[in-house]
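Encoded as structure tokens, the following chain is the form predicted on its own, with no partner shown.
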Amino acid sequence: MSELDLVVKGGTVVTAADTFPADVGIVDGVVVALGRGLEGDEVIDATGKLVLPGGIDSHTHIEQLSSAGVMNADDFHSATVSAAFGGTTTTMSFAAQHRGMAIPDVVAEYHDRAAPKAVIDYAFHLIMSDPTPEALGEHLPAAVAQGIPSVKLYMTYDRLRCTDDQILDVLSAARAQGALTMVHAENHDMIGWMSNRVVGAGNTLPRYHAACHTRGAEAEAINRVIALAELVDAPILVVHVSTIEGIEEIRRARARGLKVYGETCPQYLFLTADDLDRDGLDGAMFCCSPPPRDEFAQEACWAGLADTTLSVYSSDHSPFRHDHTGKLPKGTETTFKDIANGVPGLELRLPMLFTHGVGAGRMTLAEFVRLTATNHAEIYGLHPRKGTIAVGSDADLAIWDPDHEVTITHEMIHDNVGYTPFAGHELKGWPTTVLSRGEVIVAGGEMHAERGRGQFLARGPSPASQPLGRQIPELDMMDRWGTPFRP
């Protein structure tokens, strides 16, 4: 019997840092080797194939509730058996908080939903609406000690948007805690005066959503929330940049030295405005906040990834179905106002990127990789247990054929959505088999993990989660006057 309990043999391995041809020997669902030659009890043929980490998703909504009381159409069993279908192993989702709950039964209601149904392995992000003393001071310690370092703010949607000293009270309670705090930025008020008129007017179709979450918007938000950071010294990540004018944003910060980070997703890189302009509501399929934009926007974001300035790459799956149960909770009446927001992408996040990225030239097989896995790894505290192929690292692998060719449609997808945003798109390169913590969970189109086989990752602080310790002038006077006040 070799020492090896599988080895992947063959393949074209690739990191974030380098691309070579090695075999990966495993031992108890965990990388002991790679070179060549090896030999194992079972061996996968990876000839002529590339061997990736399993991607990160950091940015997904799955079984959550939204404010306006619609559940998402995925529950932690379809969603993750999506995800693993298009090379993902890894999903990090929200436990939200609405107004009135406690923290503490909000997790452990998500632990309830996650942990007999998903099929690869799990984190957590908060969702914080209601910062009271309690919350701050209490709650978010113990989840941070649980292994949830990292919580999300709405600066929009009346039913879970923060107050600008709400905003100021979280980032210095995450800073406190070494946790990293995420943001929705959109000016509510911006937004809201458009849209009170547009539909005042009789102007009720989902295109009007695109006009009146404004470009604007996004970016004055984005500037507000950098302001109000850098007053209490605490790191940022800005979820789903969509703009121009939102990553110059982050981009001039960065240059300043903040630790400002940046996220985008596929439909900012495939969908524009024109894709609400459908037939009746058909439009709504493709409504999500921030709205996909241009042309012209799409190509800052390509950017964006290229020049760092954007971090990560993630799906913000918000599965709905489109029918009165999700994005149509009006039926025919229903007006873009009341849309359930989001769209769904947790399965094609990576093979939309891996043509349209690696195959039309746009980013190399490494930069891919840092963009799908090894920085979520790192900035949400995953790595190198996740994120990579190293020896001491977990054995999540997808196997990809570079030269597979699929054109997407409805069908294939295996979430609870009913449809997808990008069918239509002929892509090259396909995870073929994937596996997670060792085992092989698809292969030949088939599906061979078990509910409830998906840990949880309890993460610690990251170093993108940590303080720059900057001097900041008016601390610094209060420093000077003898008044307390640091955050």
Ligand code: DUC
Given for the second form:
Amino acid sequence: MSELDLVVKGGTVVTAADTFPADVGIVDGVVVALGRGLEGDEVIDATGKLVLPGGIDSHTHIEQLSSAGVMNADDFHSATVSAAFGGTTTTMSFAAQHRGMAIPDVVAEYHDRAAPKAVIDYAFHLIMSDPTPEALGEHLPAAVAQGIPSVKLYMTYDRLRCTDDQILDVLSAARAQGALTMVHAENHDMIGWMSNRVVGAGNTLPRYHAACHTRGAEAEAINRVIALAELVDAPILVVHVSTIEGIEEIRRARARGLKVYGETCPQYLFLTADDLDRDGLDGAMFCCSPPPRDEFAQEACWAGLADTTLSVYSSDHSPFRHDHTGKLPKGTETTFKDIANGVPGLELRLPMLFTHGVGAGRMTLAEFVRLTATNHAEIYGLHPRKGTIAVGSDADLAIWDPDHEVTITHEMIHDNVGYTPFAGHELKGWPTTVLSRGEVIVAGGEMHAERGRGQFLARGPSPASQPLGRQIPELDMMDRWGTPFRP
Ligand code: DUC
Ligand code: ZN
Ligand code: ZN
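Could you switch over to the form predicted in complex with the ligand, since the one displayed so far is the form predicted on its own?
The next block holds the full complex; its first chain is the one shown before.
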């Protein structure tokens, strides 16, 4: 008997800091040793392979109702199986409050959905669309105490969006709990005004979705929410950033020292608005909000990742089938305004970035690990348990063959969506064996994990989610006048 349960032997370990040859020794699902010549009861030969921290996808929609009431095509089983095949070992998805719903019921419901089905570990963010005094004063603090210290707000979508004063309420309440606010930033009225006129003139095809969700709608909303966050000294993370102008807003805010984080997604690096311009309703498969833009915006996203304006690369996996159950609720009568928004991307997130990022010389292996795992763990309070390979961290590993070549077809993807927007991409680099807490869950192209083995990850507030504690001149003024005001 060896002291180690399992050794991943002979590979090249990659972390956010270093790339080095090492064996990884595991006991009870935890990394206990990194070194040379380790022996264990079981050995996985990783010669010629990279050993990466399993991916963390901090923005996914799983078994969630859309704002229009359409259920995602993936449940927690199909989504987490698909994630695992792509080298992702932790998902973060949403417990979504629609107007009128009580947050404690919502959270309980999502726990019930996930626990019996997930094959990898998972965490939740809250979505708040109804920030009543009770929700802000009791339910949000309770959710944070139960391990959900992040909340997403929408500035658009009729049934989810918050007004600016509601956003300020949530930012203040989240700040008080040390929670991070994630924001879907698009100007609702700009999009609505454009869309109504365009549909009114009889233009209903999916391609008009890309035209109506204008670049300015994103940039204006990002600018506005940064101003709101600055007023109450609350950190924010702007999700799915797609435009040159939006990235510029975040870059400027960060240069001023504000805690403003940004995220981009595969659809903004690898798709363009032209993908929506297909025969009939086929473009619906590429309809997401914000929409893919053009090659200049793609370059801006790459540059934003390179200079850390954008800290995380997530899938925004939002699975809907291309039929009446999802994308096309009104069949052939579906206009671009009715299409369920979102594209699938959980499984291909890492392989796409590896080929087009590392393989193309756009980023180092360490940057790849930061963008796919470590930064997610640090920002959302999972580090160092997740997102790295270090003594004491969970043995969540993607053993990666950098030479394995694959041409993407939708048949090879394990989600329940029926198409992939990335079909035809020729990729080099693929996870061959995936471990979650030391258990081999994917090997030889097969899934080995039991339904429900995934664990809920109760998170704590992270350093990234703490307020700056900055002086706010307007509030100082009121202090001087003897009328203190604290957000
Ligand atoms: N937009 C969202 O806001 N959420 C899910 C997917 C999408 O396209
Ligand atoms: Zn969104
Ligand atoms: Zn989303």
